[in-house]
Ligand SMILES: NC(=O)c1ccc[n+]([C@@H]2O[C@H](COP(=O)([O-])OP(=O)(O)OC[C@H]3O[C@@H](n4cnc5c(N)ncnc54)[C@H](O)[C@@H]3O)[C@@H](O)[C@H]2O)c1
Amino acid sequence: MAAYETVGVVGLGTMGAGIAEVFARAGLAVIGVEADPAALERGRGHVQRSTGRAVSRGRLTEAERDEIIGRVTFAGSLEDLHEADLVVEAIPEVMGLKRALFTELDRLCKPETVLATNTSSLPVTAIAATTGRPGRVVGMHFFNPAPVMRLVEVVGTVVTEDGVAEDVAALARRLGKTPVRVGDRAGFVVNRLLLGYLNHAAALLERGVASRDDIDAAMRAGAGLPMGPFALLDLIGLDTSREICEVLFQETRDRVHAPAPILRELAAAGLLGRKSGRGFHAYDGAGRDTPGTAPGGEPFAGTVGVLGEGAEAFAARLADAGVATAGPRDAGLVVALSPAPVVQHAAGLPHPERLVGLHLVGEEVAEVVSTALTSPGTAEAARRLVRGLGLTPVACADRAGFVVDALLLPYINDAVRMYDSGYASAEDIDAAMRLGCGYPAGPLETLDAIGLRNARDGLRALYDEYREPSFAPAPLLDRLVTAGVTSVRSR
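Structure for the chain I just gave, only that chain, in the form predicted on its own, please.
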């Protein structure tokens, strides 16, 4: 096993300075390099402020902070890296810049030095090919903020020497991080799965399936994610998100990775999210989302008829809440409980404009589904009814998957394909999404909870509706369901 005692970090922006701090906290000698003197001083300031905050919060003593800063040498030349055992590059995501840097590092560093790129989506193999040591080039992708985030994606290529990726993963564990081993595919694990989901959310918004706020609420309260997709896009930056989507599309040629027009247009207009003050949401000067008008209106009054699976139990819930029920032909509002398009339930009703679909998601959300025949007054009455039951209403169109399943199932399907290809293990895929995105469960854990058959059938419905090839159930998922297997991990 390689002994990494002196490491270099090239590029001391927020990410690079954070990586330098992580190495120094673990007791390694660090050489931080920035060619521009002003950028070098900004990098020094990043480390000083970050460790200073740790002192103020009681996580470091003054003496420990001084030791950490004392382990970092701030240098203005790549030549200072000649004795480093490992060099991590953290410069902008521009392939030409990275390839030129690695050519120079290859010339200056000792032959046994491992060169690592912190790229989040660019191919490591293409970077390694510019050196005379492609077998000693890996990806070491930290997540921002590096001192806080536990995940590190360790990316090996087809030419990485035996033991190199393993040694880098062991170093990540020494840093207190959780490494996941992945192959060299665009986006690796986290960005490959995350950006497909975020881009699909933008496509649903453009198609008018649901509003920005309803989609964000559905995924936050219904799927249990820490942020809705549009809030997360704004946090990442719409320019960065668009660029990652373009890298993914160049490799996959999958339409779900082609940046959604609204994403391209907002980025082109300079509406980049939090950093510009406006993206999908608007922000105040402190970077907080500017709140919209809180939902209000009168409580629901009238009679409700219930159709669909679970109608009797839901009618009892309405009665417990003091809501009067009636037969579907006579009720002022008719709800069809269904996970699938609901307009078929309108057939035979004397007033089909009074029908909405209702899809309960978890314990907090009800998707309120308007058909082509539903009147605006009916949709609003249904939202009032749902709020009166203590649930968050998510208004959406009568399309396959509605909102939550339409976004969650393709994401899970991508993870199944990733696992089936041998690109990463089930454990690493799940760990990457839990640690990298703060998800309560990984995609394959979520698949087991949903049920393989339910996910397969939901994907078939999505494919029939949208005709996106990537929505067709992954072959492995289809085979496991056919074989009666109940967990993707048991194959």
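Okay, that is the form predicted on its own; can I get the form predicted together with this ligand now?
Left out here are the partners and the other molecules; the chain alone remains.
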């Protein structure tokens, strides 16, 4: 196994400065190379501030801080990288720049040096091919901010020599990171699964299934994710998000990766997200989301009729909350606990405009579904009822999967397909999404919690409605349900 002691970092911008710090903290000698003198000073300042904070929090002694800083040579030149055992490139995401740099690194570094790229979306194989040592070129994909995020995707290509990706993964462990080993496919694990889901959220918004705030609230409170999809798109940047989707689409030719038109429109208007002060959300000077209007506080008044599976238990919950119930023909508000189409329950009701669907998601969210016949007053009354029960209402249209299932199930399905193709192990896929995105569970763990049959049936309903080929249940999921297997991970 190769012992890496001296590493080079080329490009000390957002990612490179953090990566240099991570290496130095782990005891490696670091040679930093930066083309822009101002960026070089920012990179140096970053490492000084970051280690200084660690001293003030008691995590490092002053002597340790001085040692860490002493291990980094900031103003290195590419020639200084001759002795490096490993060089990590973190220059802008532009293929021409990366190829030119790798040709140069190949010329200047000793033959054994491993050359790694931190690219998020460019093909590592194409970068490797510009060198005379394609077998010693890998991806080492850190996440932002590098000193904090534990995940590193280690990307091997079809020509990577045996042992090289393993050595780089071992180095990542030495840095205190969790490496996942993947092949060279667009987006690797995290961006491929994440951007597919985020792009789909933008498509649901464009189709008018639910509002920006309702979709964000549904995925936070209903699916337990740390951020809603539009808040996250704003954080990543709508220009970057659109570019990653484009790269995914070029490889997969899957319509779900074709950037949603709204991403292009907002990006073209300069509404790039947090970095420009406005994207899907608007941000104040301190980068905080400016709050929308607070929900109305009036309590629900009137009678409720309940239809569908679990009606009795829900009526009992209403009675406990002091809400009067009545028969569906007489009630002022009729809720159907039902999958889409909710409107099927309208037939036979004397007042179909009083009907909404109600879908409870987890402990905190109820999707409030308006059919084509629901009156605006009914939808508002249902939202008040839901708030009175201590739940977050998510207003949405009468479409398969409503909001949460429509977003979660295709993402899980993509993860099952990714696993089934042998691209990454189930543990690595789950670890990548937990550590790379801060999700409470990985997609295959979430699949077990939902139940394979429920997920398969939900995907069938989504496919039947939207006719999106990638919503059709992954063949593996279908087979496991048929075989009565309850976990992809136990295979």
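Here, rigid core means the biggest group of C-alpha atoms that superpose within 1.5 Å across both forms. Because the structure is predicted, anything quoted here is derived from the model rather than measured. Numbering follows the first chain given and starts at 1.
Relative to the superposed rigid core, the position of the CA of G422 differs between these two forms by less than 2 Å. Comparing between these two forms on a rigid core frame, one finds that S56 has its C-alpha moved by 2.6 Å.
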